[in-house]
Amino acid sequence: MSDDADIIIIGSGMGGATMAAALAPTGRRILILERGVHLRPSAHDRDDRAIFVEGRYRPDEHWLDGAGEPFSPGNYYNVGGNSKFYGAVLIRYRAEDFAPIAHIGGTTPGWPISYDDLEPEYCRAEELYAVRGQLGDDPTEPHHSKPYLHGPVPDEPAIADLRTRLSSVGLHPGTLPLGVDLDRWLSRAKTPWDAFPDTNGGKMDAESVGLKTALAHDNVKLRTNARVVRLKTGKKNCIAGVELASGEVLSARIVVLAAGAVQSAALLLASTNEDQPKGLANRSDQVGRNFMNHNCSAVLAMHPLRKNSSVYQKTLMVNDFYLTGGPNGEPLGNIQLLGKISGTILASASSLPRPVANWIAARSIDVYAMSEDLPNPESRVTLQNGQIKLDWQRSNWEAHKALVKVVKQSLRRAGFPVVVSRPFDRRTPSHQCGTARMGHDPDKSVVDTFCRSHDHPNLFIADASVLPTSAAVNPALTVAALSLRAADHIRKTDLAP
């Protein structure tokens, strides 16, 4: 079988798109396979009812939870992957996240690489995705060898007031690093971007940046409606074939799997053969294991006499409790703003009558409390009669409850007498990671420190599957940085003259 490309990339989300952008200048034939299609402008893309109540953009798909009950996951299948709906937070893991840390719920294993090993790629990823930020206001900010090239997205008046109030009670509110072209986003409609689909390029997402950069090269091609169902091995245990749902089999010298932590694990587990009865890349029996979500809650703070006129709101974070705050100094997590909720969103997520929800939404500051979920081999993705089963064994919940408590206390001290919270649904995967963990030991991990499979020399995994820990911040920038690092390795080793 002649190769259909030099490099096949499965998935067009943050990992796959960044990999394509990095490898495009090599001139090698790159084929990106995306199971979904392009999002196009429509009457629904800024309609909160269509998005959050009617679920128009959610796929017609069900997974099984740990009890075997079906649920609709929070995944999206389209060009650009989940990044088309992300909150555009492009933040680095803190330097401490790469080492073992004692949490209330246990101790993290650390990474096989350090923050310093990845720091140059963090800089490159920030430049590629035009991250807007500001250094110097966050006490946990790790070393940056280069400053942000773009200034921060401005606070709206109510958020500027919140920043002052939080500072007055001894906290250190920081600027949230964002990948947003604010003028372009708002030119279509005056809405938040968090969880809204990007159809006009206002967000710096995998399609508007990564794929756009890659597809500017004639040697890069994108195929949509191309769902991969199986990988096949050949000589020297290399990946010899990529089988599509149509039955077509494609081949390439290098295969990059970047379908997301759940789907990448499911594809490897589905690709069994006589020599690999547990699936591919799974000598360690770690594929699908150590699934992590973040522990998250929405916290609404309100003063009945003050309205919040913010449109997008999401520009501020607080990391005072990121590295400490527990009873013995354990980390609690990250605090950042949500996109501004509407009465429609609030009413759909609660039993509140619409007029009451509208009244609250007009006055609330909407906060996202996020704590680290620890790796657990029994928290895992498996297949049951071909269907994905996601048994998330949530961990470190006591730390999250402590974080929510301190958030509420801080907001009340800052002048918000009414503060309520609600945890996010445990069955919904957000910031999913960990199912093909990185490590030095092939018997305990799935990929090496350059994201190459220990078992298959021409297979790389370039999504959040490889993250050994979830940390307590959004993973998109770390996924992009790891993809750039892996791409450098591929250029030096597999594509060298």
Ligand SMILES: Cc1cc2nc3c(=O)[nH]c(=O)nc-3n(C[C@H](O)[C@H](O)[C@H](O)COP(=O)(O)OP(=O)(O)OC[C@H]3O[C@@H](n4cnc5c(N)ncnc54)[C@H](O)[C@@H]3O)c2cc1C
The other form holds:
Amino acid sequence: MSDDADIIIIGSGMGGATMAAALAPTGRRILILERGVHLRPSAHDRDDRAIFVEGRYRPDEHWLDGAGEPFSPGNYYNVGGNSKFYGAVLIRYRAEDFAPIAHIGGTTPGWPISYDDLEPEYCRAEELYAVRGQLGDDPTEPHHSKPYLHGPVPDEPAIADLRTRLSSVGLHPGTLPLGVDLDRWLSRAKTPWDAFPDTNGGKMDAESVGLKTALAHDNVKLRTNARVVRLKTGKKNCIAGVELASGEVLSARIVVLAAGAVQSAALLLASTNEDQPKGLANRSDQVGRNFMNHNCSAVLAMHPLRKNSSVYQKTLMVNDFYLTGGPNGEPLGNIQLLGKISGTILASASSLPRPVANWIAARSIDVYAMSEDLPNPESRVTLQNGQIKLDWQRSNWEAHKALVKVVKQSLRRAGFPVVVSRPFDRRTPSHQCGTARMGHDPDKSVVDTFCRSHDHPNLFIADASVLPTSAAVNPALTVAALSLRAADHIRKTDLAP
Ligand SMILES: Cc1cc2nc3c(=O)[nH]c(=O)nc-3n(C[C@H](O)[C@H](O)[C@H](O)COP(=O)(O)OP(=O)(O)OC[C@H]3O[C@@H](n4cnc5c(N)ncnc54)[C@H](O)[C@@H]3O)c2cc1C
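Alternative state: the form predicted together with the named molecule, after the form predicted alone:
What follows is the whole complex; the chain from before opens it.
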């Protein structure tokens, strides 16, 4: 029986779509299996009430939390995955993030590869996703061997003013690297993009860039509504079958799993057999473990007499506390702007009456404070009677509290007398990662440094699950860079003529 494709990629999000784009020029038959469908333009895609209050785009799915209570996760299943909703911040991990770091909550293990190992792929990922940025204004910026090809998304007037104010109190505001075509995004409606679905290609996301690049090649096919429920092993412990919810079983010489950190782990754990009762790729018992998701808070800063007329707002970051700031010089985290919140969003996330929420939202500068969550084997994804159980053991919370405190102090000093904060909902796994970590030792990790499973020679995992640490920056560019690195390796070792 011949294979259905040379390469099957499960999931069309940041990892899967980037892998498809990188392997497409090989001419091999690539089949992408995506559980969801395309997001199409609709009356709701720029409607904050439909998105944030009615939850129109949230999947009809429940996971269990650590206490066994069901909850509805903000995890999106559609062509392009979570990147369709992302804030499009495409930022590199800092060079220091690849080595062990002593945090208030413990010491991170470091990566099995260095920043320099991944630097060329960071450049390629920035080029592919047309990142808009500016070097030289961020004190933690790692070495870039190539400049950004596109200049930064401009600050709106209130944000330019914020930049000056933050500098005046001794901070070093930097420019957020973004994958946004501003004119195109705003041509559909004047809204922020953070957490809004991209239906007009205004964001450089997995669909508008990765898949578009891949599908320009005739040898690449995308199947939507194709949910994979199980992987099957064959000779030499290779993945021999990819089973869909319909019962159909497909096969390929190479299988790339890129269903996202929670779903990839769940799929491997569900794929038990007689020889592998703990699931596939799991000789180390690490699948599902070390789940991480950043510690995040929203910080709203206001001056009652100053309005913030920004539409999108999200162009600035501060990394003065990224590598230091704790009682013994420990890192605290990254600060960046949120997409501009509206009265509707604020009222739905609080108990504020609508007129009060409107008044605040018209004046507030909305900040996102993000701290590193450290890997912990007990923070994990498991299956309970087939249902996903996500027992997130949040870590390093003291560092986050210290970050929020220093952000609030800084904003007050910068001329915002009213500053309030609130932690983000635990049930939104936006920056999920870590459930199939990369490492040299097959007894302690799931994939090698090229994302190949230690256990199954033809299985690669190319999504956020392989990240050994969460750092305190947004993960998508690192997911894309690792995917490009794995694709190169596949080309050289598995597809060599
Ligand atoms: C609101 C929001 C804002 C964010 N903002 C940012 C940001 O500004 N910058 C940043 O770096 N990151 C951001 N993120 C996170 C970013 O989107 C993710 O880190 C990134 O998409 C992870 O890529 P991935 O390939 O691991 O998973 P995903 O992109 O989620 O892709 C997984 C894909 O697999 C599919 N799938 C799942 N299970 C199956 C199955 N069984 N069979 C077939 N297909 C399956 C899914 O439908 C999905 O398409 C944000 C996320 C959210 C939700």
